[in-house]
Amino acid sequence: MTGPTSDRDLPRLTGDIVRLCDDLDRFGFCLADTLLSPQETERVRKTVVLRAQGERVPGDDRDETLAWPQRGGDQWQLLMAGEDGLDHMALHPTAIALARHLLGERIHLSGFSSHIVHPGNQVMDLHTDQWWLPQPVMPGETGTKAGDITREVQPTGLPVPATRPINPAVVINVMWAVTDFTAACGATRLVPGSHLSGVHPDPAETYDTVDAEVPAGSAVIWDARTWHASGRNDGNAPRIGVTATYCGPQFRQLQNFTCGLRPEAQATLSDGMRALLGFELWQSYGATDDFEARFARPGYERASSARSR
């Protein structure tokens, strides 16, 4: 087990973007205070709960908690940015600013999903979300080929600064607290500084973690190299979060927004949202019929254009 972590200088809730960026760089995570109003947070909660129950009625005023499944386990639900009425979260200025601080100016929304931790869940193993990137190797060393990478073949070690080159950050997670995140309800656990180690946690080892406790409407943001996991929910209500994951423009996104978004929803997107979802070409990558186009054209547009000629 690693040595004890001092909380004297650890990230604290703040709305100061300079402090948020500094915490992200130093510790691998930061805590952004009050990004959504109570009214916005409640609307998001209703949307997520109704989607999780298989309904698409965000404006429904029923007390849906009466039918809530009180069971153990984690419940994941993919959200379709551009359709679910939650685009303001993916486009939030603080989220975008932190993503660009870590990744650079051009970014894509990689994934957009809700995560519901029910009471009595199993504690998640510590992990990183950038496990798929090949590790740097020295000349003459044999590394894992890109097409052969799995979570199980990654090097493990201690969460201390590396003494040789490591991969840069290419992914960042912004997890919105839709309900209060507390240690008792399974708040995200993180290992400060682990993003600089260049290695992954060993499932057989125990490491000191800190609980990212934030009130509803705030957010926990972490460098995808940071070791993290959800905790155990010992309360009597679900812990609900929404995660917006951003990546560099040259990486494959978790969700295929360009394929999954309905045509009528695509037609309403702003250029900024289209770029964020991956419709904008990057150095010609992502093209459909024109390497010089700014935006890729979906197949149904290309087909109608061909028929009209």
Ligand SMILES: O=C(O)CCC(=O)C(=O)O
Given for the second form:
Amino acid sequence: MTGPTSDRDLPRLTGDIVRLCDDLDRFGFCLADTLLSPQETERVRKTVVLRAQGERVPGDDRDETLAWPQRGGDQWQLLMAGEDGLDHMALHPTAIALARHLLGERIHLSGFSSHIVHPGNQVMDLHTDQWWLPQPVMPGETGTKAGDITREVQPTGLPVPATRPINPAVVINVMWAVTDFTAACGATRLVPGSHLSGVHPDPAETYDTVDAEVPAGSAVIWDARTWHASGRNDGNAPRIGVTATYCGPQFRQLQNFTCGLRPEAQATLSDGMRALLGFELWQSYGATDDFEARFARPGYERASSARSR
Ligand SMILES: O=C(O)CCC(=O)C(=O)O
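Take the protein just shown as the form predicted alone and give its structure as the form predicted together with the named molecule.
Let us now look at the entire complex, which starts with that chain.
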């Protein structure tokens, strides 16, 4: 292996939060041992499978063996938080503790969805999950402007510690293994230490990766700067993961929960979940009318009461 690590100290599957935080800081990822019971994991698996079937459009003849991005991201099934009885995963104390360790106290859920790697799926392209963040610049230097960023324009390089300032982590992913993650069935692959490089992987290059092999009910957690991808599934059963992505409160969330959640589902959310989903204001941001309110209310409620006066 190249880079700052040797096999001896790579992250290990553990329930020790201190070790998990340390692995996350040093290597850009960690492996949390058995957070869900076998019964609960099986319930989650069934929910995901049903949802995935439900989202399949009649006549859809997609090629299941192609990996993202070649087949355009349809590997992702939307698993809407607040809708499927899975909020305890997004709110799990270990997930929240690791998210707060990396991002600080106030966090939002950026996305909550399943990622199914079907038998025959090829390896995904290595990538980071905060590619949209402008790069730091030196005085007088011109970087890519915020509104001009695409995945393609970000700088590439080697997965070694940078020699100039880099961005902090603003996103973290908690990938729940709903089935066993093994190298043979497409476990997440990661490049240890790449979170400190400040650059992105070059799609034309190959890099040494580590397979995050964890049993069902456990989780693989990575700093969004860490280069990663799902592996190739050479097995005969789907590899099922559920990703809870958290971000700082000042960033746009990947999934638009405030728009997407049915009003009936919104009404059942706990305050903790409402805060996580982005209904809670942060420093006035996210308001509809009252900048002092804890939670935003739909703008149309105010407009219609103003009209009826
Ligand atoms: O499914 C996986 O193992 C990796 C998913 C991934 O690359 C991502 O969530 O950004």
